[in-house]
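Here's a solo chain for you in structure tokens, the form predicted on its own.
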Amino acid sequence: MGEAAKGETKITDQGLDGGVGRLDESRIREVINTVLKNETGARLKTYVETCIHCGLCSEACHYYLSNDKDPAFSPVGKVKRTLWEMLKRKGKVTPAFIREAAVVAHTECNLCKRCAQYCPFGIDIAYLMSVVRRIVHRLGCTPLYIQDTANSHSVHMNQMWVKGDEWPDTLQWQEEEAQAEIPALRIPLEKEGADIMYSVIAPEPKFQAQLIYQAAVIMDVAGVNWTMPASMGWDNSDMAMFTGDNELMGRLKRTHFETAARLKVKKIIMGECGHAFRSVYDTGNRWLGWRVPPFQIVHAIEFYYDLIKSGRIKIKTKYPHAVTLHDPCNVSRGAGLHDKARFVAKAVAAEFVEMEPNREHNYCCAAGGGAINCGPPYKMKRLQGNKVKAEQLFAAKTRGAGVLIAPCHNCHSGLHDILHHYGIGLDIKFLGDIIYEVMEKPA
């Protein structure tokens, strides 16, 4: 029940088609068996031998729910279409099979881990799909757009091809903008011994520089002792984590940690990004051999929570529009920050409308896990694969919500697409957007 079997038009993808065209069955068998033998262990064996194909994970998956409950889109269905066949056939699969497996693993699963909560055995299907992505990467068959993003990070140590002098120039530009509002404000660069290093993802200097402006105002008003690096190591994003390029992922995280060590900071505060947060607190550190990261890693949600609760940021006038909150998978289900996010949202907004379901049970935005980074060829598949999220958002709007808070970049972009495609009519904001607007500032 793959792409062609379901009657869909086959999507042309140079990354997949070019990679598959270079494969032969001998090479495929060698890579599959090498990965399975040398890079997996008890975890994979336990999951494979425990799963009874009961399908109780199905109702957890937004792709399954949004595609008329087609069993092929169920979490276990996706594993059976990919990894199970590789195991059953001992790696003896065709190049066409590898292409289909790459499409399934990258564009029909967001690695959101919602299904793991509903599996009676707690099987982490996101891990199983990550093994598929690893095999696909080793075979050179990753979708083009996300592979280009990983290539950019490898060359420039940021995912948006921001050149060396463009980064400090952007920070200086935002500092000058903010000084029109707070004349003494500075964005401290290369300040050794600061309490925190603030890190962002590359789309901020490239497309959303106002978020750096807002963060600088929040830091200044709160009296935070902070700094940002002037050279590489500032981008905390990590598409290599999603392509299966674990070697590059490890190099990126090591650079990030080494930058913080060079600046002798006490902790790293990360902007509103979910996948980057996961790559630093849970994935990159483990590939490098650390059970926990070498620095305390704090997501923007927790940072805002601490500033507001301690009174370092005071709310002048509450945001006048009713807000609802999207729980990003990697910060809510993955890191348990859902209640702190609600504390912040309720502190800054006059009215809060709860989304249903919520917290760790919230539906994924369908953009995470690298799906949105697979680019325009898969956009409609992504949007059609999350009708259930559109219904959830529409229900929040009918109960009075006017603004959707999405404290994650991929979620923000993916939900923006959903809102427009389905005509839902919610405005979308980051938490920082609203905090900046309602906080007390110097006269």
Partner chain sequence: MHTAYDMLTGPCAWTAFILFFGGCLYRLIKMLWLVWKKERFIFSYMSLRYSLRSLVHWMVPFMAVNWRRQPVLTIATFAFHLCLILTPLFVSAHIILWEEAWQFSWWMLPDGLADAMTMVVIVCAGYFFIRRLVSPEVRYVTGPSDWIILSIVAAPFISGFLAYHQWFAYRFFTMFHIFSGEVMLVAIPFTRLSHMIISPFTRAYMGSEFGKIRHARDW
Given for the second form:
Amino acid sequence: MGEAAKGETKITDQGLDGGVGRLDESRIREVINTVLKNETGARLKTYVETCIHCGLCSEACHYYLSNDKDPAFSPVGKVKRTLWEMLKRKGKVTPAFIREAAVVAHTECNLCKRCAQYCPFGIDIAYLMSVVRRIVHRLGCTPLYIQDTANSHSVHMNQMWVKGDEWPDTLQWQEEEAQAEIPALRIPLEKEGADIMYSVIAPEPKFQAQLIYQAAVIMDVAGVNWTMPASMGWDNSDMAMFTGDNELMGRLKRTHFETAARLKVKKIIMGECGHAFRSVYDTGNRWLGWRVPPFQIVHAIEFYYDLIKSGRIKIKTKYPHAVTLHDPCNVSRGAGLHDKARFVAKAVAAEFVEMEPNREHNYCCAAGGGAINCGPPYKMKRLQGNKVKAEQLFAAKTRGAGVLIAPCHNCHSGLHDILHHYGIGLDIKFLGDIIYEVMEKPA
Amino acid sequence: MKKSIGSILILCTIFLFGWVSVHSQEEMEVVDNSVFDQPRRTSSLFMHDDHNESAGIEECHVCHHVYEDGELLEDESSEDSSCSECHEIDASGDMPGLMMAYHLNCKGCHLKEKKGPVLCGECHHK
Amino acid sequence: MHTAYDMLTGPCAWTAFILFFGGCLYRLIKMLWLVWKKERFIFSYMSLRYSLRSLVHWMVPFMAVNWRRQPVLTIATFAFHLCLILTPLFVSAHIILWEEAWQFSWWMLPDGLADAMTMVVIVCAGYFFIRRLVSPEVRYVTGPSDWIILSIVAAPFISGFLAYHQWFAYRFFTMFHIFSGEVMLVAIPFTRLSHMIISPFTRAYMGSEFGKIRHARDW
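What's the form predicted in complex with the partner chain like, now that we've got the form predicted on its own?
Let us now look at the entire complex, which starts with that chain.
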């Protein structure tokens, strides 16, 4: 069995404890070997047989850097604690080992792929962690909270148990709110043939409805021909991708794409969410057999960039604070949108302070990849596991930054926690928050 | 006294010259590698008579072969000429270059007979 | 002695060369076949341009961020691999043996330089050995196989160095040098030393994904 990380106390998690309780070794062996045999191929084999155990991936990982360089938290250390052991023992591992593997893969790795940039061989360690998540999923041993969001996906095709009628209801509510500001504003529902389908993640209608309001104002002012679906398929989020429930991921993305197809839109624009972008742009489409997504997928960063660049959104007065920018893994390392994000940030804010490291090399928020979705039991572990981020943010603050822009929901929530836990004293905003605040609006 | 020292010196000089001039295979200790421009290795140790005695070689042509048009001429011997008279530094046609000729001739025989040195440093002592 | 030498430079050498070249070919074909059979999508993401972009950035010292972060390791690893590959191919003693056997030869390194390059390999192997021992993140993931493959690689160079200088037991080290060289050749395709042939492909794939889909740098 792989060595556990130093000083790690066992965190109670009903999903894991209940799941492990139902396991026996023959079932574990069967599932591990079935997944390895049927669902993995050249990548897993080649990565494991090529890795020279040099440890060069270590310093890529915020968990490693934040936990006093405990080697158990290095990317390769986490592979050792999970897959190496499963492979070496040909699947003959204990239920306790599976529990530990689930903890490692779900709460000690955000699948941010920074390590892939640090491995001289380009070994995709995040992929190996995804395989571990797939195995523990097939064993019914997934942390409770994230499994709950996956269950919500399965029932309602959204992440937050938003019921069928609650969705259009929320949109209508925000439309009415916004009409107080811009009387003619509409949130067009089910508008067939619109240029754009705007999709969001379920936390927006659930408890961040003002983001929909702001997006509606931006769309309206920019004169965009847009729509939102009234049916399932409006939610672009995807926790199934992170629990290893690929079948459910496929259902979600199919629903999303088919909704866009039904509405005959030209492209899908999505809110400031990273993991959803990963799912729609890179992962879910592949599961469905699309080499590239069947629709043009535009992340909010790129959308704002186009609006500002083309002058469809004009800045009235710049945001009077020095801002710094956190590059989310899924849109920076995942889609190279970091320079567009900088363009937008510099266009809307009076001063821009660079974070170090930045762009593709930015440190992860430690919330993404499903980690924050594993819920309160792991909150302290997540915060302690990202001390290095706190130091990075604090350094940006000492260079004058007052506001942190995090154009991704998971990053936003995770960084919010970090700012508070470490008392860094930066405000945190979405790009949309600031654009809404500083843009020219009809009087 | 001075006279005797002088005569000793003269004797020594005569002996030295005589030694060099009469130096032949009987006293040969190394293979002459002076034809090589900048030899990479020391000359091979080779005591001609001791070698032949212990190897039981009585015929010169065993080593001092003669080839004509690529054919070995049986019983023809070339012991009067030095190897480099035929074998140039570089190989020409089927005829190996001088170094290869030594290697193939010596090492080749040693391997065949399972006797004698075959590793680089066994001949080329540091 | 002669029988052993005959074996080592005859059947063993042939076996080593066949297993090395055949094994490398086998590994490559097996990898591609596995991609074809189970992850065929990989082919559709491969891009020559981005593969080369990635390979160049990682094959030039200090061009990748992580190389710059680890200057000592970077110098050691580049010097090690360069000398490891070039020395056996261009050292005079090997070329002379090939010429004796197959009548062909090519440019050879000056002996002094080859000797220095051998020392570089040995010193760097020592560095890797120490690094494995003292660096916690490396130590943690080091198992018996790591010591074995490091030894397999170091052995022909240490024995070759001793043999060249004719120090200690000359015959033993020369014979061991030949043997350990053959062991290394055979080990390349069948151990994690196969990174020699496989890593350009993993690098190229990551480079392609980063270039074509992620529009980001993977170095």
